[in-house]
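Only one chain is given next, in structure tokens, and it is the form predicted alone.
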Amino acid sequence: MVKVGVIGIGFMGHTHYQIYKQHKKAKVVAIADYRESRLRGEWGDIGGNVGDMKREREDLTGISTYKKPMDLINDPNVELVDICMPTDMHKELAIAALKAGKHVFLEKPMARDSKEAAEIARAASRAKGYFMVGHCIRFWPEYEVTYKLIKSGKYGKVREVLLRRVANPPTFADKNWFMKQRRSGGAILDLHIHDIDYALYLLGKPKRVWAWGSKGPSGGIDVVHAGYEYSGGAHVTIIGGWAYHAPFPFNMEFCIRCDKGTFLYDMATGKPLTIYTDKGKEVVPKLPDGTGWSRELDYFIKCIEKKTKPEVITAKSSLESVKFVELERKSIETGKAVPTK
């Protein structure tokens, strides 16, 4: 049984807590939050933008509660520290937990910039515990199955990829921190990075990047259209943003054309992932149970149990995704394509 401490009981902290609560091999033994109401289990006002929004008062009997994150990190009963705090606090808390010998699960994005992310990666490379960043799309059933089928070679080479992720401004967070780009990095870092990470996971590093973007309610780049050009002719278009007027719904979608089939998924339609083959057939593949959130945490817990370093998501790959956010920003600022070498 892996003993877990969750730092930050907001949308993702609540989500992770509920996943651990139902997991057979994990148990939350501590939580940390500066708000007394959270430590009393008064969680009814926690917001969110996707998934089940039902919130209830939580019985925290038997769970240690801390106002200061470092007190949780220093709790000898905690083996795994799950950090669900604003992005500008990631470096300090992740490095402290790694130095304390804990396993660390860190919400995405890895850090506010690549310099901070590199510091975390160095700490992770020297740490006794395992480290993983919550790039949940690698585990989201539709995306995971598509990745595996493409990598199998059954549908030939990838020729064209469209990834899109859009939402209204996430104003539900504590002190509205998403809407302060100095903390969140804006949609380009907090939301759009999901699809950057998936593109790199699927196809590796492109030879150059171009991007167009505009500022939004966070004061940072909150709408972005990016293009990745690969050797061999494959190209990727990534659209993301959270500047759309409420109650505009959150949506994620992709269309991936290969030599022998096209993969289509659009959450807004309610239709399942479908593959349109070169033989004129429509194939609906079977998906694994769970969400990307539950599947990523289950994977990390299994890594801890088996004493095996995570390979699906590494500190290196998470750092790379932050670097590509910065390449896109550079392209937006200069109006030019940016080589990746």
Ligand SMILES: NC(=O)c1ccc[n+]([C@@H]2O[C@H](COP(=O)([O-])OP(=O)(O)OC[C@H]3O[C@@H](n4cnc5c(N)ncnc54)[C@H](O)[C@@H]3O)[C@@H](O)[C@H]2O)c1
Second form
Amino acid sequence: MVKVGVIGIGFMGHTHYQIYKQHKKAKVVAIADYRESRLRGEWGDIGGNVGDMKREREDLTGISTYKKPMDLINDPNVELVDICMPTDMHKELAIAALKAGKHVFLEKPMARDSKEAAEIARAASRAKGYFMVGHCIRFWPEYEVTYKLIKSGKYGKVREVLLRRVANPPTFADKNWFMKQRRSGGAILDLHIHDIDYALYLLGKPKRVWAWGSKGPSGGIDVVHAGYEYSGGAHVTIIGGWAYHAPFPFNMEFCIRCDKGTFLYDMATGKPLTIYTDKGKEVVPKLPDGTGWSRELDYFIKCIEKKTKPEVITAKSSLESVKFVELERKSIETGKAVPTK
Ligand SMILES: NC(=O)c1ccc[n+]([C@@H]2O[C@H](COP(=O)([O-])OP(=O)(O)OC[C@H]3O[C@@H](n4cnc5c(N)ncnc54)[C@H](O)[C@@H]3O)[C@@H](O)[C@H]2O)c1
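Return the form predicted in complex with the ligand of this protein as a structure block, the form predicted alone having already been given.
Shown next: the complete complex, the earlier chain at its head.
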């Protein structure tokens, strides 16, 4: 049994807590949040924009509750610290938990900027415990299956990629922190990074990056259209933003054309991931159970149990994704394509 402490019982902390509750090899032994109501299990008002929104009062009998995150980090009973806090607090907490010898699961984005993310990566490289960032799209069934099928070579080379993720402004969070770009980094860092991370996972580093973007309700870049140029390879377009009018629903979609088939997934249609093959067939691949959130946590718990370092998401890959947000920002600011070196 891996003994878990969850810091921040908001949208993500609640989601993770419910996943651990059903997991056979993990147990939440502590939670931390500065809101007393959250420590009393009054969770009915927790907001969110994706997934199961059923919130109930939680019985926290037997679970240690802390107002101060550092008290949870210093609790000797906690083996895995799961940080579900606003992004501007990631660096301080992740480094403290790694220094305390804990395994650390840190929500994405890794940090507010690449300097902070690099500091976390350095601490992770010296730490006794394992470290993983919640880039859940690498584990999201439709995306994971597409990745594996493409990497198997069955469908030939990737020629064209569209990744799109859009929402209305997330105003459900504590102190409306997503809408303060100083804290969240705007949609380009908070939301769009999911697809940046997936593009890098699938195709590696592009030659050049270009992007157009505009400011939105957070005061930062909340709408972004980016293009990644690969040598002799795929045309890649990544679109993201949270400037759509409420109650426009959160949506994620992709369309990936390879030599021998086109992969299409659009959550809003309710249709399953479908591959349109070069033989004129429609193939609906079988998907694994769960969500990207449950599957990433399950993977991390298995790594801890088997004492094998996580490889699907590393500190290096998560830092790289933050760096690509900054390359896109640079392209938006200069109006020019930016080489990735
Ligand atoms: N992987 C995903 O799909 C996904 C989705 C949404 C959010 N996120 C990420 O998860 C993280 C948390 O986002 P969220 O939506 O859960 O935010 P949230 O505001 O809903 O939750 C944050 C929680 O932290 C608590 N908190 C804030 N400051 C505190 C402090 N100083 N001390 C103690 N507690 C404090 C708040 O009371 C709140 O309960 C962010 O990094 C965000 O980018 C990831």
